[in-house]
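Starting off, we have a lone chain in the form predicted alone, written out as structure tokens.
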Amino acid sequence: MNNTHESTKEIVLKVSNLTKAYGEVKPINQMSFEVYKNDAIAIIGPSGTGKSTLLRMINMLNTPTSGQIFLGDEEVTKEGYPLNKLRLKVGMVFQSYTLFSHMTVIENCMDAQIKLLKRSRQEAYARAYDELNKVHMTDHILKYPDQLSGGQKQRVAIARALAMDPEILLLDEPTSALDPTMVSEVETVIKSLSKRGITMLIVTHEMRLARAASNRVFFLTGGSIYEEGSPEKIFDNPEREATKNFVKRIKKKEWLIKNKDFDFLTSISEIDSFCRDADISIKTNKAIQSIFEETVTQIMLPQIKGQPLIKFTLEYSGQSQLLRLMIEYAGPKLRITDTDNEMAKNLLLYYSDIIEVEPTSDDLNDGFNNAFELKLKKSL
């Protein structure tokens, strides 16, 4: 269990036969589950499977078509249940921060406390400062949102939600709007919330975060919880076919290069995301990015005449801790160690203690007639 706080089995939230229908389409269909105090539940699955819709219904931002939601022993879906009461107990952090642009950081974290909890300005300031300190934002309390980075804005949004002392915190894709360089700082904060025992539901496409910050994982598909279990079970030993296929996809990634003007920066960003999701160390992640840049852009592309056809594949096994890098290409055999590019040659030499290059011809198809594999000798 990644969460240092064992669930106490006190039910904080109960969802019973919840359905949301848009005509014939049902992104959520007859879903039922319970959330216990101190649970940190990661909600994962393919796009369009109702993950964000589920969170929005729990906070009654979207009205369920049918079914019930209980917060403790109170049914919040019951007609006439006061939404203000619900939202005092359920905090929500969105993708887009939703900070007030005309308020400073500290004012953003005080406003709802004063208006809804009726705290004095002094009490609200103290509570806001405490949560901002926990997300390392006290040096920025007098700044306005447009003076902050995306990661800083999201940390403020988390502190603002926690300053209201909610019983449960909903995080809807909290890192999806961030640049890759800012994702890790927000992930660190969310993992710290898990260690504090904050009860959370986290919708995320970052599998590294889902594994590290949760004690339970829900895999959603077809409008329902298709499989659930511990992070170890879901990511390392899933039982059902769709879960196995999903986990397999997040541990294998391919990049196809068909012209010399391909989007290199996006490829580097995607490599970074893949490595973080697979829980690959930062040093190995950077090594892979450097190897991709030097072998593909600095050695291979200059040697290939005409339009290139190159496939770069990363495959990682969490159980065996093995990382495989395969480069397949069309054209005459290349020796990537034979190059006039001194920087590229030095980089390959630098990584020679952990990476070995082996020509291979295994399973070549789709127009590729040559390949080489870069085997990771050890983890950095």
Given for the second form:
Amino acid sequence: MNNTHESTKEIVLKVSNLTKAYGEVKPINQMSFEVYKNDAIAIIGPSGTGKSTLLRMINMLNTPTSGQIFLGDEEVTKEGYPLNKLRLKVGMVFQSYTLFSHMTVIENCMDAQIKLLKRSRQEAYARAYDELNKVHMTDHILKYPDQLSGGQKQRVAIARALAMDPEILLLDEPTSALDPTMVSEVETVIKSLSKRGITMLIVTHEMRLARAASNRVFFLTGGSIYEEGSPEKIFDNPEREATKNFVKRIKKKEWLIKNKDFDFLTSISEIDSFCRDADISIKTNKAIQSIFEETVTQIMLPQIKGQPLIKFTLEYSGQSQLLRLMIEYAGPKLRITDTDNEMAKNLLLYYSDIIEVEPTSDDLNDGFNNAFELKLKKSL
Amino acid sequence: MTKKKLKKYIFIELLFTLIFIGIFLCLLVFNQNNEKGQKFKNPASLKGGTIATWSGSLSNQIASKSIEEAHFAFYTNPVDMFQDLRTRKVDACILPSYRIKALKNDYPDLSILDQSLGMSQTSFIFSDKSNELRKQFNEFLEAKKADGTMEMLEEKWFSNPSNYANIPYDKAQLSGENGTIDVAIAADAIPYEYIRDGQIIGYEPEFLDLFCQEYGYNYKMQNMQFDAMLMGISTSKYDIGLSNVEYTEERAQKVNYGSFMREEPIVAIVNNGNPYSKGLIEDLKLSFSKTFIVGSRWKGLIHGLLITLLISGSSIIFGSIQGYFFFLWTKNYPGIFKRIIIFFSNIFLGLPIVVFIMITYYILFGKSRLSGVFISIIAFTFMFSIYVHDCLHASIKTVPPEQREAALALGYTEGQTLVHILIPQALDSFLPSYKNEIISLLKSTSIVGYIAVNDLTRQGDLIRATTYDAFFPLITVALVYLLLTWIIIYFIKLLLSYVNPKRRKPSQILKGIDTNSDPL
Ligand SMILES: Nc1ncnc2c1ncn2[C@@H]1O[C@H](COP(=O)(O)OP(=O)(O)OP(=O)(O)O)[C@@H](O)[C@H]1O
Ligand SMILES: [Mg+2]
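Can you switch from the form predicted alone and show the form predicted together with its partner chain instead?
Zooming out: every chain and molecule, the one shown earlier first.
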């Protein structure tokens, strides 16, 4: 990892109060940050939080609604700043294959150098060859894009961008359109870029890549940088709740029961699809559905007089593979294990242990004064 | 496509053509035998029959008065009438008698009923601007009738109608000191006016010569279809019209007649079933020689071909360039300009091309005296440019949008992206539709006859009108169009393989690069 820049602190890119609005929606809202030379910044965050929008604004493929972007000392968001001049300084690699299909690999890497940087053909060839060598593609320089695998295409796309000697390289999910078998070859290349000290921003869903290739991580959500820090900090000791949920890949869903004849079947099918999404085994899935049915409809609802208020929470961490089932409810304490419904009680205890817990202060505010957790039996 | 494949392709096309010609000849032989039909003695016996007449002519009016319960079929040239009379699709043709007299030898099976149906009077016609000319013409005609010149001309051109190929004619030397007259003529009526050895001759042209000599005029003569001639005079594009124009009241409202030069009986021509065929081979030989050899008519065809090539070639070249610029323009500045182009694109979609060409010639350029060829080129260029524009847009859409973004992100400008990245990738889908547009343009040019241009199709028609024989002119014209189409298809195929980037050799891709030198 390249952490030696601290002393120099040369600012390559500065973004201040950047906002992008699509009507009411603001995927990027008042965002500010600085990128130093040799930084490799991983940008992570849930889908639809404006990561692509941010990258596309940096090379003005999308026009910001307000705010400023500086490349070195120059403000590129200023009226009349020539777009192609800006784009020469900012390299970009997209998710899908964007090699020019009518050119060979070497021409893909040479054409822009010749036409835009006015390099001689020999110079351009040498520069392209050098970059292709670094991504191990020199055996294929006379092939056309349709003769390459997805991973090879992405490596050429990276070489093509670098051959232009950009001041900063933007990568937007460079591996997410790839076959799983090809992800690692491209990841290796990206890691080598950060070792070379290439200043870059990588948007990625691959936490492995984000951790290995970056010196700083931005966690984006709600249109701004929610938490930032070193990869160790973000991935091992995130401070804030949403970051934690995201990096631990925590999935969480709640069901509120406010009515005795609530839509039981819909809730069951939602539990089923939650478990499928989280890759939870069928056996466990069925057990959770059973637990929900016995606890809520067989044991709790018959004991409640008047309108019920029950919250059933499922939480699953993809990282630790831990599953949490919580039930909170309002009103007087109910007899869960001491019920008349013997059959329901036996089934419930067959699947889980019941642990009474104190409701959190948030829950108390919402009126839930009782809570218990259901611990699935080890055998599941 | 490889050379070998191309050769095979051409071979197959030729084979199919031969097969078609074979089938055609078979049909021809089959058509020789005609059962005998009814015989007609006088116009009254035509009652209830199908009568061929010339649409809008005096004969038409007379026939409808004098034949009871007749069904009319309308024609615009006598060749088709006679052909249909021969095959008994119609029972009689009503025409001025000279139409058949000169052709007695060619149509021994057709005969004229003795009793004439009426008289037609003919003269030159004049545009509204040429009143002075008309006065001079009337004066001159009066004088010539008095001094016997008209009688002499009558004797020369009309006394021995089948001798039309040998009547002596020398074009007079004209000084032109009092100006030049624009003359429109439909030279397809022996012996009034017809083409011999590429020159327009006849009773009326000779009289025109005499008139111009007397009054110190010169003239520029343009040969065209009868309807185009009428239209040209009524819009004052031309000064005088010559085509033994019969007097009808309807026409007299649009054009001005001079005093009458001749009277001619209108007669019914019927098929009384006399044999006419000398056997297929003899017939074909005769027909061939009439179509190509006699009067060097092949020269007319060659000239027509050159006109067709000139019009379509220029329109394709200029239209492609203009279409490309339209495309760049609408691509970079959509908005009002794009709307205009879409508007025209819809117009060409909905408007028959012949109507568009006539509007351009008679209305837009109605007052100008630009030649029909020039106006055709303007009209077809514009039309073709719209097609090219549309094709380019459609084929650019076949290139994935990511290609554009990738190019922009590398620093190409919008223009460079279009030219260096998008268009090369769009060629594969552009060239085939471009080819189709070229071919359809080539075929569309066959309508320029409507605006007095003598292209290939029109030259074929002219020959047909003079020889009264349809076979060789039509077949020749068809084959020439087909041949041109094949050449275009072949050429575009060649171009497609030429622009295919994968055809290049490594040495071409790496031209001017020393691959062995140490990188950097
Ligand atoms: N042209 C547009 N018009 C309207 N809304 C848009 C447009 N482009 C993007 N958005 C919205 O902006 C938000 C951010 O989109 P963006 O593609 O930047 O998200 P992302 O973080 O890259 O998501 P992902 O991880 O799925 O790629 C989304 O909610 C999207 O619906
Ligand atoms: Mg995205």
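Worth saying up front: this structure is predicted, and the values here are computed from it rather than measured. Residue numbers count along the first chain shown, from 1. Just so we're on the same page, rigid core means the largest C-alpha set that superposes within 1.5 Å between forms.
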{"property": "Angle of rigid-body motion between these two forms, smaller part versus larger, in degrees", "result": "68"}
{"property": "Core-referenced Cα shift (Å), I250, between these two forms", "result": "6.4"}
